[in-house]
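What follows is a single chain, given as structure tokens, in the form predicted on its own.
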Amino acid sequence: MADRYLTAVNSGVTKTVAKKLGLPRPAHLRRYRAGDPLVPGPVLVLGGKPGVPDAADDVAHALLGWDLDVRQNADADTRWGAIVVVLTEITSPADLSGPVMDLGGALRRLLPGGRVVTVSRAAGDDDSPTLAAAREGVDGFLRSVAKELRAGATGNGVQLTDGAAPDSPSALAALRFFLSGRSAFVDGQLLEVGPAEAPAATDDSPLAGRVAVVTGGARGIGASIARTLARDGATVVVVDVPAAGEALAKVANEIRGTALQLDVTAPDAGARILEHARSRHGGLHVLVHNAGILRDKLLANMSPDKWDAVIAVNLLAQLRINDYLLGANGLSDAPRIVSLASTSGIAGNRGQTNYGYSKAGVIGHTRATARLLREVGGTANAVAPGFIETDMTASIPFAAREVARRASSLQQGGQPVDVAEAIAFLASPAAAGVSGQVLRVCGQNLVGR
């Protein structure tokens, strides 16, 4: 459903109106279009601790890598396509005033639909107090300069685990979908990434020979995903139940891969997916858990269907497919596992214990199923979408809705397309270092974290 507030404020005199009104101003967001640069000005590199230069060096020489305009000396005349604030260095609050400072007299000069990154270090378990507290402490300020970003411009961060080095190929991959027009939903997040081996992240056919599976294909974000990932070069196999058999197979065709009529609550749908994917592609590489259903009431009016109904599809589906795939080695090479989650999974929302319950689950088992996938050189992680404009929402009562779309930082929905960027990026070879970790696509909506 069209957004007619956000067209209005960004257009003739109700634009000026808005402004005078003091009324919320969303602003049309920088999404990926192929041709189109990966930030649209020169890149500032801003180091962490003065006198070790070495971690921004190595981000500002890859950087270069990519045919950006990198500097790293901010001028009173440049405006910013991108601010990457290296942080890995620092082992104590006290050096943070240094790039803080800079950063905040460089964003004045931030471009719209900018970006702001910071790459630095996850506390660890044997930290020192100290060394914690500088690193932990990342984590509020990214979130913080976050929400004071404005015209489509977001902030979010790279926390690295122990033994990964900020220009390792899974970093940078990160990086660049933080820079890109891909993550334009994603704000106030922290990605982390571990040490991996992976091939340099690039925009053109990162999944190429790749097979892979998308639950709940036939319409909304399940034909976004599957849209996405066959644009980058991946062969798709969409599955959905049989009563929506013709949309199923106009997605199928359009981005010709193949379908599969399946309830994945069915007790072999694992099987079936598996002998799908080998026998018409030769294999298993992706698997996209997006299948998902809606029966909101609240508890006190909870009829047991409505419970059973959405735990069985949202979250014991998933397990049962998973369950199989493992058991029958069912997976190719440096398999991908990405499942649907929500905002509703991490912070609750009214009439949904059994939608929130489901959300939370797959946030658990995504960790777990992980460490199982670790042993194989695969990865395992989630997405939790905020609002997303779909048939969904925009059954959703007006002034809820609007309240909805503007309980962000970006101050309006996401569209279906910024959850399949994020999971395309999941599934990418490149994104090897990324597992068990939940990525938000919602704006930085102003729920938990």
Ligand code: NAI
Given for the second form:
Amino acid sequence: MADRYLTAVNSGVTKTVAKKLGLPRPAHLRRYRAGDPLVPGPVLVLGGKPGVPDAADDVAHALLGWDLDVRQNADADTRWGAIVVVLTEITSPADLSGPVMDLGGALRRLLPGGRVVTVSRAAGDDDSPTLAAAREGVDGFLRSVAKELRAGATGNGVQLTDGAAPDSPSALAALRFFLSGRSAFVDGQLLEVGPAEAPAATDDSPLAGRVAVVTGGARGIGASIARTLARDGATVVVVDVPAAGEALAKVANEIRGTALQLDVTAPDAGARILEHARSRHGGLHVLVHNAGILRDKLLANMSPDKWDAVIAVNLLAQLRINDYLLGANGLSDAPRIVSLASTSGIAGNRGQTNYGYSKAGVIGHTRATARLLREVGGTANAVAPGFIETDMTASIPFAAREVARRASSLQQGGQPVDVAEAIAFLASPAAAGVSGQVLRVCGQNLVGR
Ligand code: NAI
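Switch over from the form predicted on its own to the form predicted together with the named molecule, please.
First the chain shown before, then all remaining chains and molecules of the complex.
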């Protein structure tokens, strides 16, 4: 769906009028395009103490390995493509003021579409109150900074757990994702990264040799996920209901994958997915639970069929398919499961008790599934989109749609590809240290966290 307002406020007279009236002026976002630089200008790495080798040096060194122009001192002239603030070594809230003031001084020279990324440690159960305050404080700081950025710039954080090193492959993979155009609509989010063996992140076919299944792949976000995983080298099976068979075949042909007509609520859905992936492609490595439906009604008007249908498709089908695949040892070789949640499952939404229950349930089972997959070196994560421009959201009445679009730091809806890029990152071998997480793709929606 086109966002005509976004186009209007970025062109000609309407741009000037919108500026004068103080109307929201959403920017065109910097999205990934093959061949574009990772960031639009030099990268400033802040944190650490001058002359003492530390984590900020390690991160700066790693960024140099990506052929970036990396500096550790701000000057008055440079316009920054990104600013990375390394806070892993803070031990007291008093340690923040130095790097934070340096960041504040450089922010005015952040380029449009620029990035602010913090690298810090998550508070742990054994932290002293002072250490826990120092670490947890980064959460509120980062989310607030992100709300101050303009011109399509975003702010996100990598939060290291269990002693993971700031320059470990998964920490760098998360940092690279946040710096790149792949995370255009991810804003104000902190992503936990634990220690894990992983290959280095790459843009060059990271999913080569992997077989991925995407449910609900005939249109919208699912079709975009299928295209993006195929772009990254995966062989993709798209699954959708028989009624969507024609659109499904079109997507499968376009990405040189295969189509499986299947209602995911069928009792044998897991078995049919596995049989198809094994017989046609030799295995199954990545499973994306994307199929989902809405049946909105206020709870006072909710009928059992509307409640049950949403729970069956959005939640029970995922549970049943996972149970089958885990029980049958059907996922091989560092498997990845990524499930579609929603900001409605985090913050709740009027008229969506059924949908909110199903999507919060997805977050619950993802954490539990992550524990089960750890034993086989796999991961399970959820992606929670905010307002994304698809046929599903096109059905929302105009006024409600406009409010939903503008009620985020980026003041616009996301595109299906924004969700797809987050899923491709979580599906990649380099993201082995990210598991049991919920990554919001919502432009820092003003509801919930
Ligand atoms: P969509 O309605 O455009 O596409 C959903 C696809 O799932 C359709 O192709 C449909 O045929 C398929 N599907 C539905 N029931 C199925 C079943 N029983 N078996 C197999 N396939 C089935 O939806 P959209 O917008 O692309 O959403 C995709 C996912 O993202 C859903 O899980 C949705 O809840 C989630 N989401 C979407 C948001 C948005 O703003 N569009 C926001 C938050 C979450």
